[in-house]
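First, one chain by itself in structure tokens, the form predicted alone.
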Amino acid sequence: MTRNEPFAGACLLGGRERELLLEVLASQSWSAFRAGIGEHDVRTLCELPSAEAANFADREAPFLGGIFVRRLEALFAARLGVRYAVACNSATSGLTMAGGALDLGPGDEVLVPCMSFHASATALVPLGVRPVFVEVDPGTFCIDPIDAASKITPRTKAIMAVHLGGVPADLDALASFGLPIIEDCAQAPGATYRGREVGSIANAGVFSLTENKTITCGEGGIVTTNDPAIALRARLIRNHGEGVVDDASLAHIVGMNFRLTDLQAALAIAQFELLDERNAARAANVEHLRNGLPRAFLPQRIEADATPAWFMLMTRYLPSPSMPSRDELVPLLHAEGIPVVGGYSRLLHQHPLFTRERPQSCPRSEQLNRELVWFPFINAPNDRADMDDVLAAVEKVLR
């Protein structure tokens, strides 16, 4: 066996986590969210830019959450250069909030790449939305604008652009269709496209703070936008909003409990402060793997003027006839202590939830999925020496 020690997971302390958590514990206010708005006007309150919301005295605007939640939101908004960030309890909830904020509903269709974590599609189902699955580009593994264009109908109301593996999708091509776009940035905090960070470019962006992500607080998410109407509706959906609305144009919004606690927000703030450092460590590990892997491994292609924020290294494996197949390679590497992943167990359009009504087909992406080999252990504190173990194991099993 090439390697006996497990790789380090992505969930690790590195900054002010203990300091900020103790501050929240001492405050005796661990959530601070309330479903009522007191004397405030709902529109005025829910359209407050995140920088202004962060400056409210604690408990003055409990509908907006605790002081640490609002600090986290202000940090995200400032980094991305957007007016609003709305924290929530998961990126899945954030995708539902973003879809609801765009007023998507029964009968509407949303274009979704067939290759993604299933929440990219299932988070829209509670809204009554029908996902229409689109092939992915065989180079970037992100949504293919050409296939997307062929699937637009009068019922198409939005596009889900997933920055898969931390690699930005072709947002310019998608924007040319004139449809609202939700950026699924769950795997891509810090990635840039045409000089702008993902999550700041389309109508709304959604980030994940779950345990295996670059920034984590165990579970959590962030919705980002420049649109006050989207921020208003997202905040209402997050916090039982139908209970505070008298405005007839908002009364149909069903609010949920998608709230993030201050305990989680404190952890996320400490992690956020290390984002650039952690992205740099991931990038160094990916570069070392890309330079060392044999030609049979084809890494994701990066769009022009884009910079990835690597979540994992995703590759196509195209072996010569004398080499093991993908399905043979994966267990061989596992036996050497290298836990690579052989793509998705199934693509989104193959999920039973979506095959019952109207089966959809994405044959090109299905073939691509049979070629995928992922290297998920690129996070710090794993380093060049750990990547050398990976390269040694690959060389051994292909020898």
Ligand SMILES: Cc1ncc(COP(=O)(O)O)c(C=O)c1O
The other form holds:
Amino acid sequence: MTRNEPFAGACLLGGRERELLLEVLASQSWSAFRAGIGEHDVRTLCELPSAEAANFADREAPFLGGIFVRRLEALFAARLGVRYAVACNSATSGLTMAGGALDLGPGDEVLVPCMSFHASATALVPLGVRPVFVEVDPGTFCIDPIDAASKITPRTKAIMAVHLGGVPADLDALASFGLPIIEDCAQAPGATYRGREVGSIANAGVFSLTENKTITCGEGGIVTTNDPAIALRARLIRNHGEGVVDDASLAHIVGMNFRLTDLQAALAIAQFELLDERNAARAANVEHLRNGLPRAFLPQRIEADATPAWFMLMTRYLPSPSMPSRDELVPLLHAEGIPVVGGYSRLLHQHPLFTRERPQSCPRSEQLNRELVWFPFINAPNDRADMDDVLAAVEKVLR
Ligand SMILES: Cc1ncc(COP(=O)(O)O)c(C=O)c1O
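Switching forms now, from the form predicted alone to the form predicted together with this ligand, please provide the structure.
Every component of the complex follows; first up is the chain already shown.
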């Protein structure tokens, strides 16, 4: 066996978590959210840019949450150069918020890449939306704009662009269709496309702070946008909005409880400060793996003028006839102590939730999924020596 030690997980104490958490604990305000609007005008309050919302004292505008939540939002918005960041309790909730904020509803179709985590599609289902599954590009593993174009109908109301593995999807090609776009940035905080950070480019972006992500507070999410109408509706959906609107155009908004606590926000602020450092460590590990892996492992293609923020190294494994097949390789590497993953257990259009309604097929992506080998352990503190174990194990099993 090449390696006996497990790789380190991604949930790491970085620096200021304890200090900020203790501050929240001592404040005895662990989630300052309340569902009432008080003296505020709902539109004025919910269209307030995050930089300004951060200036309210705790409990001055409890519809927008506690002070740590609003500080986290201001930090995210400033980094991305957008007016709004709306924190919530998961990216799954954030995707529902973004879909609802775009006014997607029953009968509407949204183009979703068939290769992603379930939530990229399922988060829209409670809105009554029907996901229409699109092939992914065999190079980038992100939504294929050509297949997307062929699936547009009069009912198509939006596109879900997932930056899979931290690799930016081709947003320019998607934008040419003139449809609203949600960027699913769950796996890609800090990635850039044509010089701008993902989550700041399309109508709305959604980030995840769940435990296996680059920065985490256990569970959490952030919706980003420049559009006041999206921010307004996202903030209403997050926090029982139906109770505070008089305006008929907003009255059909069903508010949930998607609030992030200040305890989580404190953790997220501490982690946010480490985003660049963590992305750099991931990039160094990916670089080392890419340089050392045999040519049979094709890494994801990066669009021109894009910079990935690696969530994991996803490769397409194309063995020569003398080499083990993908399904043979994965257990061989496991036996060497290297927990690679052989793609998704099934693609989104193959889930019973969707097959029972209407079978959809994405044969090219199904074939690609049978070729995938993922290297998920690229996070710090795993380093070059850990990646050398991976390379040694690959060399051994291919020898
Ligand atoms: C692409 C993608 N979208 C959405 C999600 C959902 O994120 P969360 O777990 O924060 O709800 C995840 C991962 O967890 C993801 O990888």
